[in-house]
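Taking the form predicted on its own, here's one chain by itself in structure tokens.
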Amino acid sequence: MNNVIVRDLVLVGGGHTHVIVLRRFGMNPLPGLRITVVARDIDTPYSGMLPGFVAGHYSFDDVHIDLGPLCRFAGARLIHDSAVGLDLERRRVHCANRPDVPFDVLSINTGSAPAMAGTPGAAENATPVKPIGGFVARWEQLVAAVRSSASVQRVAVVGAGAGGIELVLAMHHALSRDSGHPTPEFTVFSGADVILPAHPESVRRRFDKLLEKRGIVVERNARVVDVQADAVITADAERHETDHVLWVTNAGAPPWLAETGLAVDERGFLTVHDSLESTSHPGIFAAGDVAHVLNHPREKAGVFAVRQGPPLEANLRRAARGEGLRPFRPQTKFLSLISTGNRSAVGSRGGSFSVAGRWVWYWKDRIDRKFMRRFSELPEMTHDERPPRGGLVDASTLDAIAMTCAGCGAKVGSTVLTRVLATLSIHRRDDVLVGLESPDDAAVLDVPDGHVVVQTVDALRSLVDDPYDFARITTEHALGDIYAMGAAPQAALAIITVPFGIESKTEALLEQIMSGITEVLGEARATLVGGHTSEGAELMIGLSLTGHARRDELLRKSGMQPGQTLILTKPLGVGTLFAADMRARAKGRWIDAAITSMLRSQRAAPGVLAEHGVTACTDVTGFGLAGHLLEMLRASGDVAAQIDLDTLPVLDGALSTISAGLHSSLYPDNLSARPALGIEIPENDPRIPLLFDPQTAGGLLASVPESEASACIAELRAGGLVDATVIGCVVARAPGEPRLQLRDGGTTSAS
């Protein structure tokens, strides 16, 4: 029972400091400590390489740290959401789109926000560089706007610190190389009489000459006081016409921090001791741009955030153990390397001395790439089964859990369940005569006249680390069977096994799970009427669902007819992606997109399909598209299916992972359907193995008249199933012909 959870460490933000913390915990885990990362961005940008990305020297993956594999390496749960507040009394993080996340120890490293609030029109008419995580999309939009215009575009950069100067030079380099479009006119607005005010005079002189040489105008003592749709206004009332405004001024604090009750400075940044712990609340830490170290104030620069990583990790570990914290003294001098856009850079380290040239850029490039490899080339860790010394699980905790009874004694206590149920918002239905609000031994449901009862049961082991998302995925997965029958869900019984643990952690886990279940059921207009909750070795969620439908409107797997079109409502690839994720070989954004797909509700699909003459339907889950299609073909008689490989909807990354031989454990069993289908698996086409990839919360596969297909697809997409696609058709099958024919670029074959 080395995985017993005693304390929760929550890291809010995936900034430079936190990625180092995660790597260090991955190298040396602390048994009994559960780490949860709440991050707005799955791909966290490295600020030192962002100008190189803008200039075109680096790819997206070159300059981003993938939190997915890093969190898996660290044994941390990754929650893709934004923190919007704190409940300091109950020690919970408020999130934008999910239930609160409880913590015992908390660290905040969200980075800074643009300081735009005091400038009229800035928020509406300027493009902020920070938060950096969203800048990539904003930069691509700016490039598209510049290239789509026949006239010379005027670009204003507000802020003449290192960030603004690097950015304007990178943009100039990127946009001046495009011979098909005129180079924009760039203007930098500095509120001071110099650029780069925090850097040595020799550095400023170099960049003054460089900006002049490249035709970039610098407006000095030009504090911007108003941003209009087509101009910026400076404090001296001068109007400067512009087409695009980028905001790169001094950093501001995320607004929600000031409302938390934590101590902040006059600019809203969290004040911390030398230990990086909050000056007002023990057990809460902050680092990077969002923190102000009282005794050692420093400018907001990535180099300081990186240096705070090791001492923060050490003090988080000490706080989890209840030990005293140790102070950290940041460096007074640091190496500054500022790129000039064209694979050249200027370097300095305090004082008045500086160096410049292409060799400085390659020096910077080498340092940056070495830093990034620490997070992209994670070591293979084989941790001993025995917990390292200093873990949080003591003998008394293990003894108490070891004495947990089996049978009915393994049930979660009624007090815990009562508290959890009291927090839920459960959809109510008039046809549920006895439900959760009653103390009876079973639920009682009414069945409308002329309807039949449709029942199903599904259970899943934990697929994702976030229990809330796992509960929602499981519920959508179970609802798929009801929707595939053309029925409406009515009620559900939940069967949940939670890992052994102390009462407070079990309660918090159940609250997350039950919130996820009831949320999805409520969206489906179904209700939770009861269930059973027990403790066991690992997390498992099951649902028994009851629905109803008119007898003559039931959908079955039989009923496919020659000439019909085959529609699939969700993309393929869940199995291979999560198999890759278990091996830390899937990008975090791939997994995030797969979770988004699994969570897409199919509640509207049965009605849409019925309106367009559907005659057969199933949901694509564990047996894969090929296996479930085979069931439909066998049940429908002398028919075969032609699948157009070019139109198959596929999750991002799935073809890469399946080409790498990363398959779900169920994949070999699914291949047993090949002889009955009459196809082979060629080595050079990953789309065909994808037909046998097991899906979780997969789409509906339905046959509709060809004349209805286009309208049906349009309505399905309008209802939220944005990947709904025509994947083939149903044809007559003569005896001995294969049941499945594959079409590729207009060519049809059986293999």
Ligand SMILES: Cc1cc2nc3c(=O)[nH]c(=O)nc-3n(C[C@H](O)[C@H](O)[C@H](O)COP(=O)(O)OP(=O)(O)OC[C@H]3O[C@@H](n4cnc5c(N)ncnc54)[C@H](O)[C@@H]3O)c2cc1C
Given for the second form:
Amino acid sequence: MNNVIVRDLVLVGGGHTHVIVLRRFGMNPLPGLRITVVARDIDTPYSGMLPGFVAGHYSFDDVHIDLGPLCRFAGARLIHDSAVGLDLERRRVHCANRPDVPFDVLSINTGSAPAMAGTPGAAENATPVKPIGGFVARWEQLVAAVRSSASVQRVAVVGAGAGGIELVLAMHHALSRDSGHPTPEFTVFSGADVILPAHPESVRRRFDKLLEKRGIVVERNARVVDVQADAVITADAERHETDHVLWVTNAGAPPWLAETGLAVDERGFLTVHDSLESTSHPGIFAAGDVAHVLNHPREKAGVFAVRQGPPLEANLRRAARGEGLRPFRPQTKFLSLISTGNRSAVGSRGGSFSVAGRWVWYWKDRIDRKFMRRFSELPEMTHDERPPRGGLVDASTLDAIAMTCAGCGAKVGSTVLTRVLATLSIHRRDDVLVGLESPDDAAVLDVPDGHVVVQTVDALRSLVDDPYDFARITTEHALGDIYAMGAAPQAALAIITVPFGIESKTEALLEQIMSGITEVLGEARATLVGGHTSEGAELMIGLSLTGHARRDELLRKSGMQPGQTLILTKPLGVGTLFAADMRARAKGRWIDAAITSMLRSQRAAPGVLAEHGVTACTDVTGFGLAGHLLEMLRASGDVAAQIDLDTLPVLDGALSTISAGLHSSLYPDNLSARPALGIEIPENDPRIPLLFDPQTAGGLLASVPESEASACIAELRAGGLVDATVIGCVVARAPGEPRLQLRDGGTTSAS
Ligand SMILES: Cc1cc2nc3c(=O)[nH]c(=O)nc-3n(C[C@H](O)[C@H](O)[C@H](O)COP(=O)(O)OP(=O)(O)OC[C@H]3O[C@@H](n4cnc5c(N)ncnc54)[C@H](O)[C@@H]3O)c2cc1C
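Same protein, different form: I have the form predicted on its own, so give me the form predicted in complex with the ligand.
Up next: the whole complex, starting with the chain shown before.
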């Protein structure tokens, strides 16, 4: 009972403040407190380096903080989704694409976005600099347009604060270096009669001169009031023709916050006390751009968000413990370093004095890189090394849990289960005669005439921290067996073990798990008919599934025929990526893409494969592609497989993690298939170890006539299996020949 959860801290948004909070909780965890991060973006852009990215001085990874390893370091669950609302009474965060996330203590650090709502046409025709993902995509389009167009592109930048000025200079630098193409015409629109209104006169003068020198036009007293497809209209009714409009105006508040019931200021930002706690709701905090500190209003800038990290972390800790909060006073002056696009910068710190030059840029670069290293080079800490500090789990909590366990054979209480089941929407089927709607001692299922029953069972230990995703992945994983048999799923029994805990936490956990299971079953037109839920040392989900197939349409592993094509429906690499993730060595976006792939439903596959004459099929899971292929080859007689290493679909990052020697614990066992296949593992080709990488919710491996392959792939992709690929073929095998031949760039080697 070491990991009993007593309180939930939910961090919404992975902004500049929360990344510091996470790092600090990683250095000094609070036992009994579970941290969950709900983040729209896995990569948090560091605003100070963003213009340098656009100018071409930094890579994407240089300027982004990866929430994946950071959350792993902090022991926090990472949920990749947007918060869209709050239920303040039940203390839950509503998310765009998943069930609510309950909290005891909440902190919001979702930033701001340029205010566009009041300007007609802006939302349709202009690109805001935030969210940054949208801006980066638009920037790439702009670069492509400049490169492909013979005419000079006209770019309007609306907003002449530090963000707008830095950005236009960075874009100008990036595109004027682009030899062979005309440099675009840039125009900056300032609503005031100056640029950089919040900066000292000497800084303004430097930038005025610089913009003029670079041929960047500044329109002053030119508030943009309308944005059309090919022009912006200013308040004086002037029409300025343009090809691209970038929006970098003052920060606006995210609209959903005003509807939460939390106190907001007249612009819609959350009002907070000096402690960063909401002025209206205890236990709810806000920081960074999204917050308005009533006693210390400041401009919206990353430097303030960063400085709020340590006091916010300390107060979140106090709130979790039920202790009094402490006030924090933000800095009044701060060092402002604005880059000029060409590895030069202007620096000031309030007052009238400013400095400029390449050395200022290198100074800024050093400060920025040092900040980023705090997140990319996280200290190695094992749980044992972490300093134990007074946690939230007291003796009475443990006693209460122990009493419950002893009293009922570790079975989760029926009232908890009943309440959870009442929240679910369970798919109904006419062939379920007795199911959860009228529960009995056992479920009763009808079998349609001419069909046979197909049964399978699978159980997984928690692979991802988010119980909802874990439940969905486990369900897809179990369904893979049914699809591989060419069958349609009918019903499932769930066997769930949840960690020992207090009732409210167990109930919330079960809700997430059960909604994940029933959602995926529903999409597969199958239903949950019963199960067993108990408490134990760790989270485990098992599913026993029943499906139906016509006897003559059943698919088996046997039946591969020489001349056929081998199709794999999902990419490889799950095992190595999650092994890397456990050690905080996988990028968050790799894990995110792997989860998306695991969650990709294969329900269309049996029908498509049958239509295209499939004769053998299996699903690729724990034994890896090589192990499952070997089972098919053995069952199919005198055949061998030729695999094209070049065409193997691979998850992003998997070749790097394999090359780094990061393997799942099942990998060494899977290598035992090598002699039977006749494969050696070379030093320098990570694609071959990948063949032995265990998969969770992996793809189907199917053998179809060659003439059907391309149509079959097209239909599988249209059915959602976007990575379905031909990976090789089946050939006749003479006695003594290896069962697997690997082809690389058209050459075949009998390994
Ligand atoms: C071009 C440019 C350059 C800048 N340069 C500087 C600079 O040099 N120095 C400086 O101090 N300031 C700078 N700023 C301002 C700075 O970007 C912001 O003040 C800063 O980003 C605010 O940080 P934050 O932590 O509040 O929010 P953000 O950094 O915006 O982070 C918020 C995070 O919350 C997530 N999120 C948003 N909505 C949701 C939701 N509904 N649910 C879940 N997650 C959500 C987003 O994914 C985002 O990663 C610049 C701004 C721009 C536009």
